[in-house]
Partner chain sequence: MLNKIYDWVDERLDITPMWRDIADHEVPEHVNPAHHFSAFVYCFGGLTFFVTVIQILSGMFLTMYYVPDIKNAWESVYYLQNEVAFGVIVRGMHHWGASLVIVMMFLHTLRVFFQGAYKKPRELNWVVGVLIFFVMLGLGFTGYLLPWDMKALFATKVGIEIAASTPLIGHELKVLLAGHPDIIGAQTLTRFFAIHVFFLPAALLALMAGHFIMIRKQGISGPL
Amino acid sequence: MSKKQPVSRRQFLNYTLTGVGGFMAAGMLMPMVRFAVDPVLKGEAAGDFHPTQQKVSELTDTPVRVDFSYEQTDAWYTSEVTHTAWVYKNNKGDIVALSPVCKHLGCTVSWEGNDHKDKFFCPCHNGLYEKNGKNVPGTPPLKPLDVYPTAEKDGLLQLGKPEANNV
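Atomic model of the given sequence only [the form predicted on its own]:
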């Protein structure tokens, strides 16, 4: 027959405190682990396109201003965000969508503003961009305008997240 060893008071306290301490440590570490792992588990939204009201069939070689809105969620706050793009078809028939945000100080550029023919003009410091978004040398902007990836769905233009323009 095996004889049971009684648990001493010291062993009982040791087991109890170890269990309670482990439970409390797990309670503190779980939110930290969740915070670190959560971005990996979420789907990436970089490939998402936002619909516009612009019909692709109506686009020409003259840039038109296209406004589009989408819902954005930051943590627990959801808001409606509105963006703008200058959109046209180039000589190959490809759709080009440029961000209107000047790369100098973030002002909004306009097409053929201040009588600058076939150029985007930034009124803040007289910045100029070519039609393809390339910055004109000798003017304040040091980089070309960002470009939006484009897609077409049901005859309407869709725009993605702006990317650096490599012209």
Contents of the next structure:
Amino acid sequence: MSKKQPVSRRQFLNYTLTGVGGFMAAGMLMPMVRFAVDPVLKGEAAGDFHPTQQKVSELTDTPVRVDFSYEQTDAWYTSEVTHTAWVYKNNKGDIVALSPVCKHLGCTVSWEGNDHKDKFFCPCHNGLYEKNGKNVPGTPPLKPLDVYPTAEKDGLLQLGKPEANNV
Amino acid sequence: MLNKIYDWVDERLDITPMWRDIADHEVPEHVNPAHHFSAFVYCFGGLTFFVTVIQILSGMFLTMYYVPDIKNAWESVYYLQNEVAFGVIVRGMHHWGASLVIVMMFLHTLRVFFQGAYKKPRELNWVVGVLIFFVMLGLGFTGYLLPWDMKALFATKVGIEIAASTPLIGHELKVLLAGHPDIIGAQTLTRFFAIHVFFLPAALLALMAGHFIMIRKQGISGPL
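Could the form predicted together with its partner chain be shown next, to go alongside the form predicted on its own?
Now the full complex is given, and it begins with the chain already shown.
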């Protein structure tokens, strides 16, 4: 044993007690913290397609409002929720289904609301979007309207979970 | 780094005497299990406090998921226990800790009783200790109802009937506890929740502060 003692007895006891105490405190707190942050770590459910009553053959180049309902599970609470899409066929014949949730602060937009020709209009702060969902510069929204993935089953439209629109 | 932060605060607020006064004092030889192993009986008060801290922490976390409502209470408990990560452990800590706190408190009481440590000048601290005992029983009684299962419901029915058998004020006491003359239901659950998470913990913290200030002031009782 060397004569030099880089760690004194007092320091050694301090370190070991802090270590053991910290280990015990962590063992106590770790389950509780993991319990609390669980919603963050659970991740988002994959977007299932939800059926609507809209016949695909009846879609035109004018956006129509499509309401659809499905059962939503919120932890221990299950309920029927209704969502809305504005759906039309673009000039290539593809179905475009836009979310009505304004990208400014989450109000609900409507097609040609408040007499804005060929635009989606949000009444909260006068936000405007083109028909393809692109936000009109100079109005509050900074991003285009989200777009629903679409599918067709038995001639009826099905809608998924809205995604960012890159028009 | 930590030392620097400490020094910075200490320079301005002079905190060293504060924590020294609370935490820095010698354990008398007759209380130290390193000298006499039998001195472990002095640990039960501290263990009661330790388990109480766990109860408060785990209870705080449980209320992130629990709802005190007759339609959702049981569902939310089922969800937090079975669907949330570590739910079974956090609920288990609160469930088993509730019993453990009673056990530790009882052992602490036995030690104080058989050592005669409650005698003059420490009678007031004994009284406060007994009040803490009643608050703990109240916490156990009100917490038992919260999962809103059959066991909880019937245990509470029995408890409230016992309260109703009090002479003269029995009926009023029953209505006060249950929130309704004949139903143990929605109002009982919200009442018990409020009592369990707000009123009794507040009383408990105040009483514990008194308990600790007195033991600090008077010191621990001498050797037998």
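Remember, it's a predicted structure, so these values are computed and weren't measured experimentally. Positions refer to the first chain, counted from 1. We call the rigid core whatever largest set of C-alpha positions still superposes within 1.5 Å between the two forms.
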- Task: Indicate whether Gly155 shows a C-alpha shift of 2 Å or more between the two forms, with the rigid core used for the fit.
- Result: no
- After the core is overlaid between the two forms, has the C-alpha of Gly27 moved by 2 angstroms or more? yes
- For Arg9, CA displacement between the two forms after the core is overlaid, in Å: 35.0
